[in-house]
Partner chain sequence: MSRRMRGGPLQGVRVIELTKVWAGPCVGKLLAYLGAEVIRIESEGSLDVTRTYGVADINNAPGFQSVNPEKLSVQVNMKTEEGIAIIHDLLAKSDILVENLRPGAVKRLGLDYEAVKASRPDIVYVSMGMFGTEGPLSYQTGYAPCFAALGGLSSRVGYEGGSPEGMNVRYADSTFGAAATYGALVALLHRRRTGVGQFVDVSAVECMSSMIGDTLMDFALNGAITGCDGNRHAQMAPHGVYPCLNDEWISIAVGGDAQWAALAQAMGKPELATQAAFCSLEARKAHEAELDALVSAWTAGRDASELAAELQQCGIAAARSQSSLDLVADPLLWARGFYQEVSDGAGQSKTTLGPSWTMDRAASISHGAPRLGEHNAYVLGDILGLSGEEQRALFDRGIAR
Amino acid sequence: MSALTGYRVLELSEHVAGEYCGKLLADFGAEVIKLENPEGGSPTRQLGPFAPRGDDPERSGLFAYLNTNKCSVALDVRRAADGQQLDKLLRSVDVVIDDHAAGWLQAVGLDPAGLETGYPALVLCSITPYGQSPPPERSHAEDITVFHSSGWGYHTPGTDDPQQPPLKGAGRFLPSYEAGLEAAICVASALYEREGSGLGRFIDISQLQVLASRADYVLAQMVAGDMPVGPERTAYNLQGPAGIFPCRDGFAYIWMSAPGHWEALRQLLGDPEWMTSFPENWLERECTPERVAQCRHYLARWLETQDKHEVAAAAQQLGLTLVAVNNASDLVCSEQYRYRGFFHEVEHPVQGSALYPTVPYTLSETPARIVSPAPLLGQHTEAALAAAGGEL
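Taking the form predicted on its own, show me the structure of that chain by itself.
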């Protein structure tokens, strides 16, 4: 039995954040009923990558990943008749997940302020870019907007040329995935609390606040007042030889900040002559631009002759933070991922068979499992409404 077996979730979400939250709950055993507009379904069905087979709206690889183990109910909650069906569904579930803009829930008759009287045991989780009371200019935002307003754009990446614009960050939906994970943890916690109190609660997830909570010590120092806050991105550039370097078969990332790292590098390289001119504590106290440039020069020359996985394994044995930069094929072939069963083969009725990543952590007694592919649009409408006491 998985961790959330027995709980029922109604997913109103139409974006990555809410759908990822629902996926995590579903993969851990919750029954997740996904409401979709009968005309085309969730907007994520129109986002790629797309499978080479099948027709819209069933070709989206993104939708297929985000909606494993869920049921699809085609219902337009903005229509009065379907709104009545929504009320019956609400009274049959433990959790509701939503990621529309602030105010949308009230428009469909689910006011967070009225939960105690209308649905006292319901756990309602809303995921928005800036919370329920955003300034007018931020009432609508995309992931890239949230990413840069959170400060992460200053850190992505550091560059030798501060005139170059910051990058967008990892992937297309980093704020949404992080907020979806946060929401799933909060929902699970609220359900645990409800076991004792019998009461639900409203959970307000701000993507901006989630990303800020993930920031590293540079932003933390700014918030604490230990570092001046300004528009210069150089504050995020750690003054050292860390970076991504080409290898014979790809790239590797190296990080050094302490004398122990320097000694480990010395052993890894076989005590080369050029390292004798550096003080032992130069990474901590005498990290000059000239030394950084010289160190990077020799590192680059050496790493371009190495295989990324082999050199990473050798470095880590010595206590040096050096890792291979993995591509998709590296991940599929990873011995660690294979041992953990991180990828599951899933057969989609339209897209066919593919490897799907599971959750990035394991619970030994109540593991996550993918037992069914993402649903076809409206696949479970009749059965789900009948179970909730509704009618077509």
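The form predicted together with the partner chain is what I want next, because the block you gave corresponds to the form predicted on its own; please supply it.
For this one, just the chain is written down, with no partner chains and no other molecules.
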């Protein structure tokens, strides 16, 4: 058995955050029952990337990725709530994951405040952009607006050029993935306690807070008054010449903060003339903007003649922190990723076979596994009906 085998999870989620949380639980053997609107299914089925094969609602690669190992039961939640089906389902599961807007749970009869009396053993986890009681000016959100509420947007990139708009971060769904991960942490800990107490609990995840907490090292210092706060977009920055530079075949990132890094660079470059004008300990003690600019100028000229993987390997041997800026292809080709089995081949009945990314942790006794591809819409409705005595 895997670590979560035997737990039943009802997934009411229809967005990336909640579906990702459900996926993280299903990885370890939890039985995740995904309720889908019979008319078209989860909205994530309409989001790309799309497979070259297949038609709606089965062509979304996003849905295929987020819903491995799950069951799909086509059932209109609001109608199920009006009848007794939802209540019956809720009594048969250990966990409910939801990511609809604040207030939606009450609307389907699952009031978090009444959980203790209605479903005392249920672990109910809600993921919303701003928590269960958002102020009116935070009623509507998408990942980019949450990212920008959290401080990460304003400081990405950390530039002082007012002409450059701040960016949304990596890809479309980083705030959702982060919140889904945090939700999985809370659910796992709640299940741990429930093994002893038999009690469920309500968990309220705010994407804003999850993202803000990912800057805890700086933000805690700021709110404590130990680090200055202000309107500067450079407020999260570190000084020094570190950064991304173009190479012959892509980009490389170099980090330099200590005399050891400087010495390693000197060895790698064969003691070039330009380095002699810098004090040995300048990175730690005399890191002036002029020196940073000068150093970056020479680093850029050198790196544009290099190949990213080769120069990174040579640098690491000498103790210089220089790495390739990888893209999706680099990751699939990475011997380290192959060694750890990060990509896993999954055969989807409509989309065909593809190498899916998996999870960043290996567990020696209960490794995460993709046992089945994402379900077709309503694939498990009949089985669920039969199990419930035909009354779903």
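Being a predicted model, the structure only gives us computed values, none of them experimental. What we label the rigid core is the largest C-alpha set whose atoms superpose within 1.5 Å from one form to the other. Residue numbers count along the first chain shown, from 1.
> Fitting the rigid core first, would the Cα of residue 274 be found 2 Å or more away between these two forms?
Residue 274 C-alpha, core-superposed: shift of less than 2 Å.
> With both forms fit on the core, has residue 221 moved 2 Å or more by CA between these two forms?
Yes, its C-alpha moves 2 Å or more.
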